[in-house]
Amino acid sequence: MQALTTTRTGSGLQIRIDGPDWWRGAIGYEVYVRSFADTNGDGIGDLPGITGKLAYLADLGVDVVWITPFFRSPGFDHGYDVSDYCDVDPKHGTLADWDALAAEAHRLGLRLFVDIVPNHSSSHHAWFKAAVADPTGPYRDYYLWRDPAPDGGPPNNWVSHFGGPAWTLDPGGSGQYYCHLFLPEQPDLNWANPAVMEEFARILRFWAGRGADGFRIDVAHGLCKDPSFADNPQLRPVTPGMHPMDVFASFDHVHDLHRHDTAVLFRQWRDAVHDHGSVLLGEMDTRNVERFAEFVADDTALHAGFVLQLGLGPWRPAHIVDTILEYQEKANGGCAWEVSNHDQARAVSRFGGGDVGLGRTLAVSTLMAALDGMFFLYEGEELGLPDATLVGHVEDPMSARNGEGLWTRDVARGPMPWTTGPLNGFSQAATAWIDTAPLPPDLTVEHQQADPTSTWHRYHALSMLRRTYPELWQAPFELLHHTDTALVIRRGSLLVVGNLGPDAMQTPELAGATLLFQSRDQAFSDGEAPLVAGESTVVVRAGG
């Protein structure tokens, strides 16, 4: 049972959720640590930089701050290749900096999610070094090793997300291959070995004991592999010059991802953090909603998983409507909704760019705020940021290793624009870790907080709406009407209407209603007013 706490802040009356299900209805915010705020002048974001901006996040109205990996790492994949899970990389700070961050976050009423990376470690991790040095030692079975195929090549047809085979020859000369679904410097861990679970139970408890309130689990859908290591079915030919993401999508990943065994494994994760009350949130690129639901099924699985489909690809209203309805119906309330993250182009750019893309992003965000589970913003999304313009060399290893002419995730990773001036106030360094064009004043925090008509204030109002009206995610979800591109939802005394189609639509349900929120500044009538294309609205029904 959730406990509701009513608080009054400078923004008005708000509802805070306490108890074990506090995460339901929470608003999250992803901090890409390298690009958020730099305090030591090296051009790389750090933990003290986040601490200094926590009041900004609290003022925006978020409940949860998810921080991307800040552990010790050689940096082949910008922190997602971990060499020590229980220490802070010096470029991001120290353990004392983490402790200070946790203390300040909790003082402000914010909760922290640590981004844990369990599918693979760094090849520089002590476990992998020991596995290479001693093929008969205990650490060998921490990873996935196979003998070559009869022709001496990789053991099967599995491919890496980042290009090429998912297998690399043992550098120790044993003649075997090790598996890596990402870079060769990111060897996959063997989750069939109970010792690996014991290691991660210790790691989770370490961070929970230092103030982490939950964990975002990287590649949660990929931990277990088919023990037969059979070839994945191929869906389409792979041709020279294909983007690695397209190559990866050319196979049906039934043997290396999305395994039922992984759902069973999550029971052990829940046991590991039960005494700390930690929330487990999976990154689950699982297109099968039934398998997704299995991963968040009940108290023996994860608490929730990210619905990534809304953050992929161009503007497709019918796909968005279908995804919302399918996951809302079938995923047991265990959804974390988002339209952008550090691995994809920003929604404003994907959804059409400029004012069109911004309006569409706000319309979808408004619908997500009225759904079960959690609702996440990505760093800078509250400013309506488009993709960054890259002016230097590519940093993303997926693109850099396959030809810099390919699409790169770097466009979503530009520094946070706090002010006008050099590096938009991100750092006092001469250059940032990633070289992007400066953003104009109207896209900075400084400008938007001072302008009551800005995108920041629109997202702030949306956050306050979700916190002030828990009916948006607690009351029964009633679908009153929908088309391929539009939804009319009732949640208690509230109506949420979304028109993602190309034309205005009549909305008789709004007759006599009182406006609470609009995704765009449009005239609102309490009669049967048309809802313009690409707009969502939240109202109180006539009569309550």
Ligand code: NOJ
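Just so we're on the same page, rigid core means the largest C-alpha set that superposes within 1.5 Å between forms. Every value quoted in this text rests on a predicted model; they were computed, and no experiment measured them. Numbering follows the first chain given and starts at 1. Compared with the form predicted together with the ligand:
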Second form
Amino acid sequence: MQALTTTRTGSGLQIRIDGPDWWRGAIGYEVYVRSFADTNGDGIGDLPGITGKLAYLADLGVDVVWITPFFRSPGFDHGYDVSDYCDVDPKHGTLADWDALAAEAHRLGLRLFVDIVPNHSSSHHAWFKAAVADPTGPYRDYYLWRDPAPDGGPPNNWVSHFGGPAWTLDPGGSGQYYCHLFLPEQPDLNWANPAVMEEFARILRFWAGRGADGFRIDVAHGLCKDPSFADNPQLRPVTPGMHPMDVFASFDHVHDLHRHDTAVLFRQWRDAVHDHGSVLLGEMDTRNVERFAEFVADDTALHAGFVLQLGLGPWRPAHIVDTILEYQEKANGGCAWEVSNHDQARAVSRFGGGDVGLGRTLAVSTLMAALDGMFFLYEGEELGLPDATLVGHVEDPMSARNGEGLWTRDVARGPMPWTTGPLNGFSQAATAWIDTAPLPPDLTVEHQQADPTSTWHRYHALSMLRRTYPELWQAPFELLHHTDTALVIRRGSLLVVGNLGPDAMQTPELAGATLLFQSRDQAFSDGEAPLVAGESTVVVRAGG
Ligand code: NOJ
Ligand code: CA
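Form predicted together with the ligand structure, per the form predicted on its own context:
So here's everything in the complex, that chain up top.
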């Protein structure tokens, strides 16, 4: 059962949901730690920077703050290569800074998700160093080692997300290869070895005992590999100069990802955090709703997984409608919805840029707020940020290692624009870790909070709506009507109309209803058959 606790914060209503299912209605916010707020002037975001902005997040109406990895790391993949899972990297602060952050978050009624990276460690981790140094020792089996193919090359055709084969020769000279689905500096852990689960159970309990309320699990869908290590079927030819993401997508990842035994493993994860009541949220790039549903089955697997499909590719209204209906129906209510994160172009840019892209993003966000499960904003989404304009060298290893001119995740990783001052108030340094063009004043927090018509206020109103009307995510989901590009949903006394097509739509279901929220300004008539504008969503209360 969920209980609601209501408090007032600076600009609104803070309703904290309690009980084991609290996460189901939660609004999450992803903080990309490097780019959120820098307090010591080194140009890199840090934990005290986040602490200083928690009141801002509470005001926005956020429940959960997911912080990207801040553990000790040599930084080959900006923190997703961890060399000590139980310590804070000095470039982001100290364990005492984490404790202060957790205390302040909980004082404000916020919850914290720590980003655990279990598919791989850093090659600088003591486990990997020991595995290389002693091929007969206990740490060897923490990783995935295979003999070469008969021609001396990699053991199979698996490729890395970041380009090239997923195999690198043992630097210790054993002649074996180790597996890495990402960089060679990110060796994959062997989840068939129970000792690895024991290590991570300890790590999860360490952070849960120190104030983490849940975990975002990196590459959750990839932990188990097929013990046969067979070749993946190839779907299309790989041509020279292809983007590594396209090369990766040219194979059917039946043997290295999405494996059923991962669902079985998640039961052990669930057991590991049971006493702490932590929530487990997987990064779940399965693209297969049946497998997704196995991974988030009630009580036996993860609580929820990210539905990543809406965060990829250009504006495709029919794909958005299909994905929503499919996951809403089949995914056990274990969805975390999002349209942007630190690995993809921002939704405003992907959906057409400018006012058009912003309008479409808001329409989809409004729909997401009316679905089961959590929905997440990515830092700056509440300001309607488009992709950053990059002016310096490329930071993202995926593109930096594969030649100039490749699309780079850097576009989503620019500093958060707080003020109109230097570096938009992100840092007192002369330059930030990533070099991006300054943003215009109207995209800053300072400007938008002062302007009641701003995008910030629209997102704020949306989060208040989800809090004030829990029916929006709790009441039975009834699909009254849909087309390829539009949905009319009833949730208790509320009706939600998402019209992602280009033209205004007549909606007789809304006759006599009272408007509660609209994703963009439009003349909304409550006559016989109210019109809902194209590429927008409205939420109304039925019958006045
Ligand atoms: C997914 C993370 O979101 C991404 O940033 C990272 O590069 C890979 N996993 C590898 O850890
Ligand atoms: Ca810093």
